[in-house]
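First comes one chain, alone, set out as structure tokens in the form predicted on its own.
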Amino acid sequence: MKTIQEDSLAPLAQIARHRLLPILTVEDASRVGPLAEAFIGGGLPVVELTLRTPAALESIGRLAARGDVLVGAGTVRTAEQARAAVGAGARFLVTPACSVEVLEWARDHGVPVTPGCVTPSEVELARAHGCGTVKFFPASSFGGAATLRAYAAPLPDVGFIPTGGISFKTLPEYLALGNVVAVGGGWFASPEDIRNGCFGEIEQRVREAVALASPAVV
């Protein structure tokens, strides 16, 4: 059986190259233009937009139409949400839990998906549906970097994208782990930052995170 990654490698490969995955919640689609410029200016043209607001799909569509930002959809909980997000232009999906419904839809449509997993059982369920990379969420509530370090030996063929409770301060300890593909977080730009137009500050945060991750970029 082909894995999702084999069917559509490019988006996950780009995320792995940058080793960072900003998680953004946008309330006003008109903000995505300057937001995209902040991330591009900071050297990180990859973002995950959560499906938590009415503006999410339009925001994904606007970013996708630019052509210079890799945009994915987060907080995808159903096949219908997956279909809508991909239809809007999302090139990868991220789920908060290991949803078989979403995994099967993504596999059938050749769309990369990173399912949320905490336990080894959830990781193995994701692998059975073709996922070699999973989201470790919420990372800080389930042992953080220490848990991922413990997973390295029994789960050597699995890559993790830890998210949840990670900050710029704790970013290095996750980036140091060999089984971490990328680190996700919302500290780059909060909804309030985006709402208030703090794009210069956002770009500076992006630039600092990219500098931390850059030694691992290949």
The other form holds:
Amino acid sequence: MKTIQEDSLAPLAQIARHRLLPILTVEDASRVGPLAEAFIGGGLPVVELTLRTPAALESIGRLAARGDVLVGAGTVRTAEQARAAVGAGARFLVTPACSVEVLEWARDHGVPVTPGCVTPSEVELARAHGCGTVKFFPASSFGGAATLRAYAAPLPDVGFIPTGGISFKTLPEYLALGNVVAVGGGWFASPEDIRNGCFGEIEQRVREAVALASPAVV
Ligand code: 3PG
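Following the display of the form predicted on its own, present the structure of the form predicted together with 3-phosphoglyceric acid (3PG).
Now the complete complex, all chains and molecules, led by this one.
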């Protein structure tokens, strides 16, 4: 029988398996059906949906209800947002900053969280709250892959999910790093792509990214 802790860690293990974490901002919850199909079709049934629109919680709920896509909530800045997102069906939380309020809520409720960290001090704060995997954000503005390479020796037990300013072109340099758990970004599907119904293009982009990251998928 699985323990509660094993269940709560499972989402991060799934993200690590795929090595990619698409960040989606959805303005209209009716779009999540074809969007989910595009990600599933492309081979990546894992998404972070940001709490940046009024449609976010309903979109999370619709994705979670499908049962074939792992959905987490992004841009979580308060404990109340964390509670609402998990209530809607989010299985993991992503924060832009190392928010102690959210870290404590997630720890107390057994929900995996990857907090946004830039400096080693923020990484250690996250670790003190039980996080072994953190989001490195905004990656391209804070030294990119070179910074993560420098973190590998002094912070050997920390996994990173770099996001922010990463593109299809720079994806391989992050994937090559041993301390990168997964690479995140909005470049799989912009809000405009979703609004305009470009689901075929999104699926193709997902497929290409999956091919780049696939050696780790077993
Ligand atoms: C995030 O939420 O992590 C960023 O908005 C993703 O950044 P990108 O859109 O530059 O990929």
